[in-house]
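The chain below stands alone and is given as structure tokens, in the form predicted on its own.
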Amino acid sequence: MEIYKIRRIRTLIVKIRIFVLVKLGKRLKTMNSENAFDVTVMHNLKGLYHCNDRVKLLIKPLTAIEKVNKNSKVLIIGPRNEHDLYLMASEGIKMSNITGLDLITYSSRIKIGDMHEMEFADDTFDVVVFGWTLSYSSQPEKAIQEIVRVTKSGGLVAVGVEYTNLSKEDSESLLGYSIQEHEKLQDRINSTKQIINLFGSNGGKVYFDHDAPLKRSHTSKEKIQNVSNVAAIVEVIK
């Protein structure tokens, strides 16, 4: 819908719906995952009202690919709120064809569930948008394998993560806690090569490769506004 292209209106709709459905309707639901880091739900609840446009780094090139059209069935993993769904709809995808999945939900448009063990049937989606969620997983290979399962052969998976050179101690200094539990996962996914390698033999053509060219990272003392991001769009082959 064209109205979703207007950021002020888009974010207003998101925040009004959160207020009505969470504050008044008491619709908020959460679940935990044994394959996610312990602070995942807490950290994302803190940002429930945040409307970040960074997913455009995935959506813009994704919707420029000829395989993607208004009738494509799209799964958005980890949207936190409805904002990413509206951004996808603003590029011409039917809202009825867009499904969200998260450990947090207040909306019928976002199913509650674990990306490592999804309840969707095999080969359900033409497109999966996996933006800024992989970094919460202690089992990234398992998450990608599950995404491959629910994606049709020839479908597209768009993955984005925030680039960072913060240590565990730096993160604790900045946030008061570290999102990544290093005893569960030593190496953070921080490059397009790492993302693409997770697909193994199921990875086909790479349609988009944005390897954080400026390498801008938060510091232990401040969060910067224009932090770099890593993004790749990979074709699924089965």
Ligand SMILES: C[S@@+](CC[C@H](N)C(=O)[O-])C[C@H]1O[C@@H](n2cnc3c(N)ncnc32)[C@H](O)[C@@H]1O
Contents of the next structure:
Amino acid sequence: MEIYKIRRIRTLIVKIRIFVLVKLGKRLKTMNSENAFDVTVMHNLKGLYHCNDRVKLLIKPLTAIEKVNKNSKVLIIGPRNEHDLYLMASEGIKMSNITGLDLITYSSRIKIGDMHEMEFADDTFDVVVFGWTLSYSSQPEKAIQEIVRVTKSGGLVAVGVEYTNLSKEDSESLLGYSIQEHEKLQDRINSTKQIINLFGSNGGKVYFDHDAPLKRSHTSKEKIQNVSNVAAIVEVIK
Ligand SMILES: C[S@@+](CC[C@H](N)C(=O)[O-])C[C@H]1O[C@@H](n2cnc3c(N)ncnc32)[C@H](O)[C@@H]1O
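Having seen the form predicted on its own, the form predicted in complex with the named molecule:
Full assembly next; the chain just shown is listed first.
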């Protein structure tokens, strides 16, 4: 849908629908995951109205690949609100073929569920968009193996995470709390090599490898506007 290309209209639709469905319709639902962190849902609820364009780093290269087309069945994991879904639709994918999955939902377009244990059948999706959500997992390998299960052989998985060089102490001083519990997760995924390795023998061709080329990180004192991102698009082979 071309109309979703216009940022002002897209974000207005997202915000009006959250207001109507959450405030008036009381449709907000949340769930916890034993593989998430204690603050995951609380932290993301604070940003429910936030519309971030960073997922374009996954969606633009994905939709340039010729095996992706308007009929591709797409799963978007961790959209938080409908914004990622509208961006995907703005690149020509049919809205009826796009499904969101999150621990938070207010919308029939976003199913409530845990990415480590999804209710979809094996080999359901042609494309999975997994943007800025892997860092909320204490079991990144389990999350990727579950994504592999629901993706068709030859399907594509696009993964994005924020680049950081902050220590645990720096992150806590920036936010006032730590998003990740470092005792549950030793190594934060911070490079395309780490992402690709998570696929193990199910990782095929790498169509896109964007390893935070400028290595810009937030600092312990402030969040910067143009933080770098790590992104990879990996083919699933089974
Ligand atoms: C930071 S937001 C990302 C929003 C958007 N994709 C973006 O790039 O701006 C991460 C989302 O992942 C969701 N999430 C975290 N752990 C999850 C899990 N185990 N299963 C499903 N969703 C999860 C959170 O609820 C949140 O909505």
